[in-house]
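Okay, so here's just one chain, in structure tokens, the form predicted on its own.
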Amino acid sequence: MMDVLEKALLGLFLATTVAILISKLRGKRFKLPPGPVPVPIFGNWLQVGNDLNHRNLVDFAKRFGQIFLLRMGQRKLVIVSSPEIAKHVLHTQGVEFGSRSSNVVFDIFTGKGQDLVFAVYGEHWRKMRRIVTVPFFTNKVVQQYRFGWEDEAARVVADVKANPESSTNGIVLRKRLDLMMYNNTYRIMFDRRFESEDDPLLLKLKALNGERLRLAQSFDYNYGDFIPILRPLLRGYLKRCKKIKDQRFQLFKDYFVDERKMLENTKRVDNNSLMCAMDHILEAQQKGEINEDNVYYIVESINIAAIDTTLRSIEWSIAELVNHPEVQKKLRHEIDTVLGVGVQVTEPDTHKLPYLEAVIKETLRLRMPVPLLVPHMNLQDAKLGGYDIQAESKILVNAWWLANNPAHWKNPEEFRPERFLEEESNVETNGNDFRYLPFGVGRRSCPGILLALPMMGITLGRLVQNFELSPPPGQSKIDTAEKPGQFTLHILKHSTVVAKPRSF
């Protein structure tokens, strides 16, 4: 035991010496962004702490400027906090900064970038984008599956109405919406749905997906990621990650992927037939464009990205509507006036309801699901904002601050959808304004925008037109405190909401 400890201490000493020498040598050559003074081994980690969330990084931006550098152990983090520099990272210099920075945990869950989201910028990423876009992220897919989304929303309304608790003490709507989002996604992916929240396969799937999210979002592995010499101490954690990944992949294989393979073998699917996304993915595998591992990493990323982020955004929207009854009333009035009382919202209707669109925009502005976007990385040394950015730096765009900076927005702390009909009427969710980037923009933007917006519109529209949503008895508001997370913005508590049915 003492030998191991002595070797670790010796390694730390050598690493410190080398880091200091490299820092001095590079300091003469590079004009680096400003930032807090680092200390040996730990860099700025002791000053910053584990919680690199969007609000904490705003405090550093106020001290060091719109672009600053944090050294977290051996990791170099460049944080961008202005629309002008964000435009360079995501658009003007999109190729230079178009790669992805990973970590020891995401290396396991994504197979070191074998999926689309975390693939290094290059030929593999271009191939994956082409293969994944056609079955998932086109207007054709929206029109093909929107009837299913409308059906799932109708089932939510029916189930909530049938639950006597919903109109008295209230229910946790998120639980029922969770089932809806799994069905929306699995209809597209596998042409499958789950009948109830208690479906044993769904419960197993949710448990594994939930543990995967917990492991990826935790701060517990940062020390081994920031300081590689300490990585052996993460052996148990990383073993747990690999076990969860293997269990999830086995479940995907046994219950979903193999079923689609069998259907393909027994019934030839021609170009005019209705194909689910997995049929397209397996066709690409049969052509040799991707391998079997790529198939499962695609399923892995869709399970997390498509379900979790949209569900969280819907949950935030409901919370804000409950806490702002005047907004809820105005939205209900718009739906009743434009469509007619009791006429259920459909996907095409969402484009006729500007206040509904404004409510969604305002939710995504104030409660951005991925506040720092997915981290970018430059493979080679680059220039940004007048500074030298060393190769393989992790670039974080604080998109939440871009959309909540009072220098750029009027009273940004207020939940006020009207801003998108008044002073910000030209701002869209697709990144046409670099102050507002809920889905990013450019080559590495989130393609899920095409699915997320209509799903949110249908779901929120149906809930508001069928129910009066309010806090549970004895409460004037529901809790909208934020839960710290490594990457995404969570609501701390899944709120109980009273949903009183309207009579038409």
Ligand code: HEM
Given for the second form:
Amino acid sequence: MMDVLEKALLGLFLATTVAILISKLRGKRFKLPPGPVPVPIFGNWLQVGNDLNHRNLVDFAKRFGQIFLLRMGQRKLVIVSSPEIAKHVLHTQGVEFGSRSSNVVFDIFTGKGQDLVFAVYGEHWRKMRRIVTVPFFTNKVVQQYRFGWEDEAARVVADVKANPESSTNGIVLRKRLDLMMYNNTYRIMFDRRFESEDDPLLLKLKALNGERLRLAQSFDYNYGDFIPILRPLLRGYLKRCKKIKDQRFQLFKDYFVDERKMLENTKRVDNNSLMCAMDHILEAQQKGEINEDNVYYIVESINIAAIDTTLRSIEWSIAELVNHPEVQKKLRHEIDTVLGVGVQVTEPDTHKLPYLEAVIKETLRLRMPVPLLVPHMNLQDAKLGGYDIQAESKILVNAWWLANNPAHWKNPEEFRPERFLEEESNVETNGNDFRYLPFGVGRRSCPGILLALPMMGITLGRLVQNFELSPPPGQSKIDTAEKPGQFTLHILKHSTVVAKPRSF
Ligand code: HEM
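Same protein, different state: after the form predicted on its own, show the form predicted together with this ligand.
Whole complex next, starting from this chain.
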């Protein structure tokens, strides 16, 4: 026992000495961004802790500047907090910073970047992005599926109306919208939908996706990712990740992918039948462009990137509309005036409703669903903001702060959609202004923006034109406390909302 302890201490001593030597040597060669003084092995971890959420990172930016470095054990984190430097990361030096940084948990879920979201910038990523563009990310897809999304929204309205609780004690609207978002996405991906919230297959899928998100989103595993000598303590956690990953892939295979393969063999009978996304992807596999694993990693990417983000954005919008009745009223008035009372919002209508668009923009600004974007990474040593950035640094762009910094925005803490019709009327969601990047910008920006915005517009438009949304009895507001995580910004409590049907 003593022997083992002695060896461990000796190992620790040697590692410390080497780390100090390396950092001294490197310090001479590199002009590194400012940051708290690190200690050997742990770096800044003991000072900073695990919770690297966007608000905590703002506090550091105020101390260390628009670009600063945190050394978290073996990981180097560069945090960018100004529009100018964000422009360099995402645009001017988009190639240099176009890779993704992973961690021990994401390595498992994405097969070390075999997916699309976490793929290293290069051939594989380019190929994956090309293969998914036609089946998911074109205007043609929007025009093909918008009727389905409108149908799903109509079903939400009908179900909420049919539930007597809606207009009395209120309901957790999010639960019903969850089914809608699965259906919106699974219609595109597999030409499938689920009939009810209690569909056993949907419940299984949601449980596995939920656990996948929870395991990845938690800050609890950071210590083992940052500090390799502590990694053995993560063994149980990583084993669970592996198990969930295997179960999900099996479920995708058994219930969805195999079905499309079978139909593939019998189709072309009806030449008019439209291909769903999976048909295109299987075609790419048949041509040898991607392998079978890639197919599952695409399904994994879409499940995670599409459903949760869009659902959470809708959830935040509803919460803000409930807490700002004057905004809700103005939105309802716009829809009634532009379309006519009771005329149900469709996708083409969403382009004729500037206040609806402004409500969506304001939600994505104040409650930015992916506040630090997906981490970027430089494969080679690079320069940024006058500093040297060592190869394989994880670059976090604090997009939430860019959009909520009082130096750049008028009263940013206020939910005020009017700003996008008044002083910020030139700001678009597509990244034309580096203060506002809810979907990122440049090579790694979100291709799903094309789908997410109309889905949000149709859903919010229909809810507001059909219901008066208010807090439950006895409450003047609903709780909008935030629960930040590794990637997405959640509302802490899924709110109960009273949805009183309007009579037309
Ligand atoms: C409101 C909803 C959404 C928000 C706020 C959002 C936001 C983002 C952000 C910030 C990024 C990273 C950008 C960067 O690193 O520079 C991203 C990447 C991505 N998103 Fe979205 N997203 C949403 C919906 C969707 C949907 C509906 C899909 C798919 C159907 C999707 C698919 C993707 C993919 C595949 C990537 C990775 C792109 C790459 O690395 O090349 N997203 N998203």
